[in-house]
Structures are given as structure tokens and as C-alpha cells.
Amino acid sequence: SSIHCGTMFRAVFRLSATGARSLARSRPCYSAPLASRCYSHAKVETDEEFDARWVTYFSKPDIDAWELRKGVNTLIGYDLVPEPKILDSALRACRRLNDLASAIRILEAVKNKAGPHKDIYPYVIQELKPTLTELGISTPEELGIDKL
């Protein structure tokens, strides 16, 4: 059920405002954990061998700012919305740095890639509503920005 519904959580963020792209999933050749070339013979990645990449990334105990950062910034920039699992591990990263700037940073650039699907951004936040507790970090909506 739970992989079903992973699913079905990407397939939502696959929708154009065109209608809807092929469900394969789109990426660039490059990303800040593992650079890779474009080759028709490429293997191509799983979902989950892609979300355990970036939960790799995040859960690295040495990450610095920069990298954080970077990681983050090449994450938004695919044609998806992360799921919870790799936005719990770059929250965490987020804690171990004390950068609460780039925590909530995270989940503004998630609710803005979620676009026009007004139910992914509660979802997510409902999943990670642990995680936030145990890192006392607030959300935009509790801090009031993101009427801003």
C-alpha cells in the first residue's frame, strides 16, 4: 500500500499544465551526489535507488553548508517533488548545520513545486510533522511568512 502510494505521490507531480508527460522519470545527467554522463545504454535509476541516493547525500555526518545547499538547489530543480523520506534527511542535515534559514528555505520550495496540487503540501507536511517536532523547526504557515 505504502508503494502504491509513493506512486502515486510522483505520478501527481509528473502533470504539465498541458496535461499530463510520459511517468518515466525526466532528470538531468548531473545531480551533487553522483555525477553520471547521458548514454542511451545507461542503466536507468529506480525511484528507489534515486531516493536512497539523496538520503545518502543528506545523511552525510561531515555535509557542510555549501553542500547542503547544493544538494538542495539540484533536488528542486527536477521535474518532481521529493519525497518525505529525502526532505526528513535534509532537514536533519539542516539540524546538524543549525541552518534553520535553509530548513524552512526546503519546505517553501516543496509547497511551491507541489503548484497547483493543494494536496501534496499538507501530505508532506504530515509526514514530516515528526521530524519537525523533534528538530523544533516551524513551518512558514506557524512562522506567518508565507503570507509575506
Second form
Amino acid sequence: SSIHCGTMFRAVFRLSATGARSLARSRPCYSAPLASRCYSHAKVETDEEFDARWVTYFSKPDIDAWELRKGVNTLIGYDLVPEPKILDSALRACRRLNDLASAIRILEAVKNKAGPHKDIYPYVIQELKPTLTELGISTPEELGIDKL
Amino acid sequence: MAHHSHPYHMVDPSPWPLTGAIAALLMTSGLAVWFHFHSTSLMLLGTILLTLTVIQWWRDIVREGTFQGHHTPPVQKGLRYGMILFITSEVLFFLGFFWAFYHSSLAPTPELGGNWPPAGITPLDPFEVPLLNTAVLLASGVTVTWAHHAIMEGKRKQAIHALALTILLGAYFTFLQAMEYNEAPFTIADGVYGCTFFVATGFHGLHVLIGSTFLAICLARQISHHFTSEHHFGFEAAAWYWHFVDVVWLFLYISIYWWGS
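Having seen the form predicted on its own, could you now give me the structure of the form predicted in complex with the partner chain?
Below: every chain and molecule of the assembly, starting with the one above.
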């Protein structure tokens, strides 16, 4: 784009050289940026980094009940459905804290987050099946509490 | 009156600190008696004693300052420090209730459905009466500042009007809040939501009543020509307290009424 500018200015100079003095004085001197965006300089987290951060959060061996609930509430507040690996880490935290209620609630929240995308929840449950069996966590459907 | 070569106030012996301490003892043990033996007599006695103490102690301070001239600049400075420290302690008092609220609402337990507001709670619409209450208190902050400037400029009538308007706005807030309390769909017994809501807003309401009373005393004193344009610390203290009450409401409104809904 800088080359483009140069040509433009050269053209303008040629114009002023041939006597368009008023034009030279009054022309606004700016170049139209074609390919640059005005992003902030904040570091953008990749999806992998996001997932890793949350897996680490729930993997804290001595995580306490408040931190578990706070973490889940914050995670559920985001505009996304958490990856099974994050949920796995959260469910294991529930196990360490003997909190079966929160474990089942997390599954309900995942279904809710999927919204109209009805295929996401069954996929997540499928991915988590080994963990759910290992930890003895029933799904809301198995308990019959998915219907109001 | 004693003559001394320093500008400090050697206060005459007074029974009010003792009666105040006794009142505090009777009120607290009276509270325990109420809980266990269902009798409010001791607590009532303590409250009456507290009221009498407070009236007479502050009446004495007014006499010492306004009529006996003991409130020299250094003495007034001490009173300023005292009021600032007291208000600071009140800030910390409310901080505790905000801590309780955020502890419960940032990480809602499974018993609440992991939600805030908890499942089954219909919070008040923050853009209805609570917003009006916010406007009323903010306006009262303006009128109390107006009253202050009127006092400083020696405009007696204007000061009286502005101070009266401030008290009226405070009363309007109290009235509106009382209506809200009466019509709220949840009570103090409704889990941690009801508890944090009514304890925090309840103590705030108590402070509004205290602040309004303080301002009313100032109005009476202004009418009785106690304040001069240069020296009116009692009023300033009341105004500081009133602004504090307003700020606490703003935090309550943002946290509990708005974010918490």
C-alpha cells in the first residue's frame, strides 16, 4: 500500500507542478489503508490455550468447593460449549469434593449451553461416557430429571 | 470554666459513657434473653437507656461547643478525625455484608440450582422503584450540598429550605423502601438470597434513619442559630454521613439489585 501511496503522491506532485497551486495547498494528505486493521495489541488466546487453562484450573488437587462452583459459573457464562476435556477435569474436581449434585448440574448446563444445536450434547456425553462410568455419575436423562 | 494555656478541651466528668456502656450491655444480653426466654423487656430497657444516653451526651456536646466555646480549631480537627474514622469503620461494617453477598452469588451452590438469582427467586426489577430510590438519594446529595453552601454564604432561609428538602427526600426513600419490603415476593428467610438482600439493605435503611435523624437535629440547630458561616462542623459531619449512606446505596444498587438480578 505504501507503493500505491507513492504513485498517488507523485501524481499529485505532477499536478501541482503544472500549476494547480490551490489544489496543492488544500489537498488533504492521507492514504487510504487497504490491508491494515485497527486491532488492539492485547495478546489473543488460542482455543488450545483456553482449554488448557481451564483444564488446569479444575485439576488443582486442593481445589475447594467455592472455587469449583465459581469456575463452573464463569465457564458457563462464556459464549461457547466447553470441550469434553475441560468438563472431564471439572467432573473429577466434583469427585474430589464429593459433590455429585454439581457434577450432574454441569451436564445440565452443557445441554443448556448447546441451545438449538441438539447434536452437541449427545456428542459430549458420548465423549465423557468412560469418565461418567468411572466416577459413577448418572446423566440427568438416566435419572429422569431432564423432563420438567 | 477552667483556665488553661492550651486550646484543647478538658471535658467535665460525664455519666453518659457509663450509661451508654450499660445500655449496650442490656441491649445485647436482652437480645439473648429474647432469643431464649421470649421476653423483650431487658432489650427494651437497654434501648430506652441508649436513647436517653445519646440525647443527653450529644446535647452536652452542643452546649460545650456552641454555647461554651470549647470547640477551638484543634478540637474541631479532632472531631473531624473522629467522624472520618467512625465512617471508615462503618464502611468496613458494610464491606462484610458485601463480602457475604459476593461469596454466595459468585459461586452459587447446587442447593440454589447453581444459579444466581437462585432457582425460585424472582428478584425486584432494578429499573422500577430501586432506580427511583437511587435518583432520590442522589438528589438528596445535591440538596445537602446546596444547604452547606447556603450555610457558608450566610443564607439562613435557603439553608433551612435545602436541609428540609434533604430530609424530605430521605423520608421519601424510606417510605418507598418500606413499600418495597412489604411487597417483595421473597423474605429474609428465603435462603441466602433473602438473607443477603435484607440484611444488607436493612442495615442500609437503618443508616438512612440515623442519617435523617442527624440531619433533622442539624435543621433544628440551624433554625436555632447554632451554626455560623465559618463554624458548623455538626452539619458537615451530618452531610458526610449522608453522602456515605448514598454511596453505600449506590454499591447496593449496582451489586445486589442490578448485577444480582
